[in-house]
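The chain below stands alone, shown as structure tokens; this is the form predicted alone.
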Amino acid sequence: MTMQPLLQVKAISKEFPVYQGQVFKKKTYVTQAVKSVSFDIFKGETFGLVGESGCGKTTVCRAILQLTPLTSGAVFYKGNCLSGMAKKELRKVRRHMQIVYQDPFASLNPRTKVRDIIGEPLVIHKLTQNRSEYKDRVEAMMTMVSLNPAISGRYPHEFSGGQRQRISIARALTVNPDFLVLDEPVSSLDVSIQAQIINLLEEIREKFSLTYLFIAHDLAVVHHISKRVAVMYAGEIVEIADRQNLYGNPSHPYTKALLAALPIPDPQASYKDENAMLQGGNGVMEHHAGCKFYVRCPARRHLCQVKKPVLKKVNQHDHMMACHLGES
């Protein structure tokens, strides 16, 4: 019996119009941030989504949570389609789907005390009966993320970056969600603090049987926390595999280039693959019928320019890749 995914992302696309003019704005062209992205996330797993800055990772997470309307495609949560759902029904679903943002300072109201920041979701979803229950819940959340409840009357600017991210995590957990979107939650933190937050997230996931979508551009962090990983380039998924296959046997030239660029402690044992080196610019604005990675790809050929590759299995381990490598 096949397990039903908790979250299904089916061929979602998002376009943003670009305007010119100060007064009489005229739409000049449309930029496609995300194109036909599909993947499934199963209950209890951590699904990593990686790629360079600007590739569309955050747009995907915002589309999943219906924070930005889709141009096409659909998102299903527990079998229910979120696209086009009424606001009242969507609010009920959002209680079970929470997000932790990249910048913990920008995502916290600087004029609101920490106890009210953490407790705000309780008020919105009407989950407490009285002030005492509200206070107990906030204190329990602060204790869970290793923050002293005695300092709940302080403001965000009085905390360090790592502490602010713990506040963000506590706020997300207050409503007992099933699914968390973690949008580069450690990228703005020091390396030592990153490890603490990652360990905290893993402990919380195991304790509450949570499911994570972990978005990052740091492959080392994703390797540590994720069970399966999707690699994104220029708004499209180019490879999906479990972490052992992806890191041990990368198939797509872009994935190979990302792994080859990872710094490691022993330079003599580094992954040196001259064929993994990228060429030219990023190629995102190049207009041709084929692969978006064509301009930078060290293994490109004419077929790549004229025919768009589709995501398909490359071995028996559910390893999928969108590339013409190996085709005749």
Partner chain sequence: MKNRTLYLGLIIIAALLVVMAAAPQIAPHDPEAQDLYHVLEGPSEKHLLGTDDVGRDLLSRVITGTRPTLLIGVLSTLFSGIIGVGLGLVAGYKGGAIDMAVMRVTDAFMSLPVLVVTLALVAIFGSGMQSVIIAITLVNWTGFARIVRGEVLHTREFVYVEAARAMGASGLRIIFYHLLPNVMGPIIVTASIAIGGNIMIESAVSFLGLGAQPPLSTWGNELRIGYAYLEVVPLFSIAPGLLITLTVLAFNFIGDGLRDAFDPRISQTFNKSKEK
Given for the second form:
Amino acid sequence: MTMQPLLQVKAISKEFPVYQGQVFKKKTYVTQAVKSVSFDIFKGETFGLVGESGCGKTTVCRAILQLTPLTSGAVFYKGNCLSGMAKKELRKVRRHMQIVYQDPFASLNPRTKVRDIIGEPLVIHKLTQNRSEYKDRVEAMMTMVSLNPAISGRYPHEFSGGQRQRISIARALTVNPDFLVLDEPVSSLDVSIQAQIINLLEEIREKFSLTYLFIAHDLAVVHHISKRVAVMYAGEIVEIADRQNLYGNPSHPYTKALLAALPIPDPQASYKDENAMLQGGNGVMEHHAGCKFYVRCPARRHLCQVKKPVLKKVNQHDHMMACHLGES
Amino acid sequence: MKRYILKRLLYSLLTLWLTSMLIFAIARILPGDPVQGVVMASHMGAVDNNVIEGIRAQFGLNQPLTVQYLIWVKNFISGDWGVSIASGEKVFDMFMKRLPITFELFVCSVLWSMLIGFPCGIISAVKHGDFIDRLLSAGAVLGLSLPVFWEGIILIYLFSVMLHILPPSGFVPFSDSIKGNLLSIAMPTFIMGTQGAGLIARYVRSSLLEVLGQDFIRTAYAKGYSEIEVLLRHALKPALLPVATVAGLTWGYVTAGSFIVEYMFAIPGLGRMGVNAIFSNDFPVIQATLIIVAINILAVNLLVDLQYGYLDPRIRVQS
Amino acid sequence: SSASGAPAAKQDYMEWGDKYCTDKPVRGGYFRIASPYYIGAMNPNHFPVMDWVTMSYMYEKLIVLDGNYKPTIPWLAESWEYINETTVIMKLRKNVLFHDGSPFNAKSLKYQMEWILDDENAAWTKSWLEPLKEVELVDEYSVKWHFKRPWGAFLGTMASVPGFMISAQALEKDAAQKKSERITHELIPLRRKARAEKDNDKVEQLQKKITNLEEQLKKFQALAQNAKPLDTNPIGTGPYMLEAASTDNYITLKRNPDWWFGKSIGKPEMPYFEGIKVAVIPDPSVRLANLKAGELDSIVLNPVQYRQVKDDASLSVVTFPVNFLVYNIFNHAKGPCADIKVRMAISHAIDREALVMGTQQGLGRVASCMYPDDHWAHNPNLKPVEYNPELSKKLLAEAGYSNGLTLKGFTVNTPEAQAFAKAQMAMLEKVGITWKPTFLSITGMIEPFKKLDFDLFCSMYPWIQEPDQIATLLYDPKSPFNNGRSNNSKAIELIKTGRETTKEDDRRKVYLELEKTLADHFEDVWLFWPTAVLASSKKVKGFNLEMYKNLGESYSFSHPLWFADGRP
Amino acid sequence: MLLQVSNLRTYFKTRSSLVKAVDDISFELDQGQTLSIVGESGSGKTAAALSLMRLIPGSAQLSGKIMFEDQDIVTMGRKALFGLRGDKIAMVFQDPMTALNPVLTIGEQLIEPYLIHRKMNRKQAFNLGIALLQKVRIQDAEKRMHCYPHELSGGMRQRVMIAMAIALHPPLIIADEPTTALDVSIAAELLELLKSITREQGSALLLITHNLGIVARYADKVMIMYAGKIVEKASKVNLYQKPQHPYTQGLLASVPKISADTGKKLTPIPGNPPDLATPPKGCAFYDRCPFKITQCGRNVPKLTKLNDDHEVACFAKEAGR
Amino acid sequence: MKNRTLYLGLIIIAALLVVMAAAPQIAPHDPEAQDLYHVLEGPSEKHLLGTDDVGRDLLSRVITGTRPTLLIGVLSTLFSGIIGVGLGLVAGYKGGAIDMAVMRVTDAFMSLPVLVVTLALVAIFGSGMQSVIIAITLVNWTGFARIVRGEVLHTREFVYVEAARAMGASGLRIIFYHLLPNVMGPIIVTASIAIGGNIMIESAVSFLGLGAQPPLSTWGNELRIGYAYLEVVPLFSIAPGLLITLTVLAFNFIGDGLRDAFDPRISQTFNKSKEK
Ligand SMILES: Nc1ncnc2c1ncn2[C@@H]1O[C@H](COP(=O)(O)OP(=O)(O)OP(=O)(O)O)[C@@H](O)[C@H]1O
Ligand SMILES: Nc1ncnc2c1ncn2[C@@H]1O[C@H](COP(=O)(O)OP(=O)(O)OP(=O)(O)O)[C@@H](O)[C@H]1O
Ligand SMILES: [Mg+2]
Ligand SMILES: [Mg+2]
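Given the form predicted alone above, what does the protein look like in the form predicted together with the partner chain?
The complete assembly is shown below, putting the previous chain first.
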């Protein structure tokens, strides 16, 4: 693969100072939400990102779209560095990169009519000449995501979760972007609506040859939609590979654990590997030099506690992993 | 924590500095020569220009404003608050005489407003939508919306002229007679407190409604608590957080109210002194009054901010 | 003049008996009254004094006024005589003690006058004594007053603030204390300088100065021992003395058991009240409520409150004339009112009768000029300006304002003054004059006065006693209170003459002439002389309206009140 | 029978309409059993669960019968109800982020059931609380007792909720989507925990979820809800192997499977669920149903027994049988 | 349920607006016509409420007083709202140094007692309706600024705001299009309290003699003069007093109602769960 990637994420890190206090905030400590994460996304592919809740997936998305300043690292879009780009230019680039948020309830302005939500990017980027063109575009978008244009005058709270997620998608697509970040677009939906949305996303991708960064908890969903998948744990990528390799040959203990715990909708089936089940809580701050996964890892060794594993190739298929296990 | 308090204090001082400039500006751009004003107001008849000029010079009115400001700040900090133009008394002494009176009135009013405001707010939140809620809510607004002086004169006629229960006006110091003292501040306290009570009731209600709508309240019920226990053990504390802010605001309301109430009820407190000073443009007193009120309000807000941490652990500063 | 020692029994003001009061006075009780202001400084010569009523319970004047506001009644002065135009010999009452036990005599009088004249004591009354050259001691109870020039207002002045007799001992201590304070302040920088100075000569010089001051300081400190500032510890000769004071709250006075007057007329029970409590209540409605609630025994009401008490069976209500003037000032220096036609038009446009009716409940006397109709300087031949809107319109047209005239102005921001201004606005509107007064606090008025930024200003002048005072104040161009910048040369001449005329009859003529001159020039719009309303609880005894009307303040001083059964 | 619900209806009054969140449902649950409720979001699962504890707002209308240990919760007096909640029936709420009081420590909240129902003193209760935390495998239990909810991770908070629910060994535990916000490994761990506790204590578990994988693993019986009604009720195995209602079939078909051919499209149920405020006249699924017959548009189908542990409410099925 | 009070409020205000607009027509007498020989009379057939201190018809005075009273209440609220909301939005959205600066200034203004500053400013600008409005505005914007800032701090964290940024929206657009409508609820409530509060401040200022100037007459002014005659003509003070209270109540009812309409969460009742 010598192709130029559409998006390059180079060693991005993000720290959040944790502020406390009502009126006068005070920095108390720093959360390392994302730590030196790198990956490339190629045109036309769907790149899946999974990981435990709170491991920094959303933060990666926001970092890519420059919605939060990076602590270090850089993001390149079509070879241009986005970090440190002038505001005006960035706003132009943003036309081509859109995001669909995790929470369909929170990401729509509750006091804006659906037609104005979907049409807002058109207004911002001044893409339509007049009212009727605007209306046409909005209606076309709504039809595409199978929403009835007749209800364009309603407010978000009058829609169901699935419909809202479709509104978000329509909004993201109005400006014909090249790259779409999908941050858990289906997590809060039930399975049938989830299926609707996933189908819709796939259709659109084929139709407009879009590129996706797709995040989800549900490994089956990620499996279904992604070409390559990265697994995150506590702000770091611990494993990254294409779908077949990752699901067929998981290497990192955390990936193994995730796959092992995957509930299968068949009462007769049993877990793949009961031994891979994890113990201990998540999110507990671990302050040692070694692997973040150390405490919960079923295969931990002493080395893991003192030395931090780095992401490196485990086989020829660009399968990378950060664990001492692979080492001798 | 210490650092936080320090920083918070620093901000308050910064605000105070801004306030002091505002206050100085207000006091100095008031039109009219205070000295001449007092001469006119005191009906003393002929006073010639020399006398007036002499008095003016005493107050250093001929220096540039910036110099006057700096001198004022310096003196103020060192406890020399100047001399009242209207009475010739030392402003600091005037304050010390009146402070306890106004303070008593304040504390009683704030207590009273809490005593009334909290239960009303709680009941009307619990009985949300019921008749009693609407009654209490209307009552709270009424408390806010009765013009102070009007309420005052009606109460005076009711309780003093008709029923002879309370003295119509005047202040009896605590040291003279405890009963007399309490009776003499009953009506002023009631009036000042009602305003605050209205405010508190409204805020307690809405804040409690907000809390009562939250999921953890349901959790509490699920454990087997009764309504009253849920209210006391789970709802009240989180609901108090926004109310604490309002308690700070109430303090401001009470301050504003004190200016008229003290005038009406002939209570020799700071409020009345302030009003008199404004009318006679007695700027040493105006400045001192305003700065004290400002310090007072800032301090209360500071306290309110600091105790947020105790009410809400999410805000609590970790050391 | 009467002989020293015994009071002149035949004098009216001392009349005391069945003729005026059938009840027998009883002693006891605290008399509760109210004042809108706290008294302020309690040395009448200091600044400011806001409550003269309370002041007069504690201090007594040399001379008091009769029913016509003429300074004829001997009080602490027993008798006086003009030896010539610039000298008066005065005999003083004997056996009068100040509240601190020190005697009132020629020496104390002389000290007080010198104290007032001494710049260091910052007595605002100093300018009143400007014509005074010297007070010469004749014997223990007589003094000779020497003037720089003929001083017509001398007696009037002694019946006024400088005539309030103060304990010389207290004055001296007070002054000494102030001086030692001042020296202490002076010493601080000197000492610092001396310490810092390198040059030996200069150090010596400074040291000398310091020693000098230190000696003075010692002297004054010795003098000031146990001194209490007079401003808070009044020492007079009056029937009551200070018991307790709480700033802005109340003052209580207690009976002076050694009051000379009662004893001298054989009524040692005088004064009858055990004490007086003056509550400070700024709001008039609250004052009235206090009276109705039985918390006060007597108050003076606004005329507008008259309706609220006149039918109250529990109160006795009397109305009596007061020596105030309510009038409008013209701006003589600038604007349309410099034109006499305009002034006449305005004067004729105001229906004074209706004004008194509507805004004063009919309580008030329509004014012809500045001196009230019961004042000795009042000119009885002058008639109030007639209400005649037609004439007014005609005059306006003549003045060139046939299309109407807009006037600027202001007035005090009390409800009474507002009602008053509102009524006048409507009257002026009828003849085509638009007057838009703003309502200002007293201090707020000073700017527009200075800038002459008004045409017509609605005002009041209180306590018209010595005719020279009001005349000088309002119509002398040099006066800081001549706010209208009136500059009537004839009037100015007459005022000067009045000041230097010492013969009573001659003075009166001068003032009658002055009034006529002012009236002829429509110098101001004199509206009315108010009438006061006094409401008291039925228990308060001893007030005879007839006698008060005849004798004025000399009656109040000589006829103290009492409670029917010695209790409020 | 531990719990017997018959003709339960829960209607919410809103400003403009009456929302029939739960509309005439009946089911029963025995000791030691796990009953799972599955359904679209907004189909009334939470409302049904809350109704069981009468935790619905005062303005809501509740009717029917909820017989729990021979008492009817619907008509029960307040005192008895308070005695029941937490002691006999406990609930793990949907969102652990908001279900804990943010201003009280974990410990304070955890020991409340003991204080309320066992009248213990604080110290005793506190020790029991530590044991509870250990039971749900929270490390440093004693230290954690003094933490505030915001100081814990989502998974830990969910554990605390579970600990609180099992404190008094209630005969019935209701768990309302206890793992939706969590990743699979933590979810699995928590459910294992819950399951083992019910096994040990013999409690019944009412498990609400829309994750069919979880149902498959932990439930004994399954109830499918659609628009406030039960459309299918069966034992787990029956349901997965022979789903009868078209909605159930649709649900099962829409689940993506790892083993499946990745190129294939998922097969969702077309259309949207109806508005509960204005339910259609006939079957609520009518618009989206591929097998609808005329009757479906006119009448509401009743739940009918197919065999001992399978019931379905569908005219098409009835007709086809 | 709650709507009933909203309607009641609306009806009262509508009635007042009608009275305000049609004042010249419905006032039975010329409100300025004085009759100095019939002052302070009780209610009669000719004067339904009696006459005031210079013999004007009280009813007509009260009717014509509607306009300035409402104007003072509404305009000063409007102006302080504009300033306060503007600053609050900017401070809350921008954060950092701007926020800090704005909030310090706000705190400084806030720590001055409303009445005193009003008095002082009125003394500077001269008394009269304009200065009362200016004065109240200068003091009252702080409340708006604080509340709006607080709300914005909270609202700007909503994902839809970030979504707008992701779309390339400018700061101005976010502030006015996304933040402002969503903080409208608290603004409305604050405004409804403020309108009443401002009418009260005006009456207090009038009480101290610095309010609106004749011939303009506000209820506050009427009340202040009338209160001196409480015993003679009780209606002189009671009528305007009741009207003030009624108006303040009405505005508060409207505010509460509108807030409820704006904010679905408020409709929750005791022990009810959050609607999803
Ligand atoms: N604005 C913020 N301020 C402080 N900490 C933050 C902020 N945003 C995220 N974090 C922290 O950064 C970490 C990563 O958060 P992020 O939202 O990226 O996780 P996530 O992987 O998207 O989780 P989820 O699956 O729950 O969506 C968390 O610990 C979170 O608490
Ligand atoms: N307090 C309430 N007032 C009015 N309507 C309500 C109330 N609570 C729930 N509803 C409505 O009742 C219906 C059922 O809600 P419920 O919460 O039981 O759904 P659910 O099946 O639990 O959904 P989810 O999977 O999203 O949790 C929904 O339409 C909801 O809007
Ligand atoms: Mg996320
Ligand atoms: Mg639910």
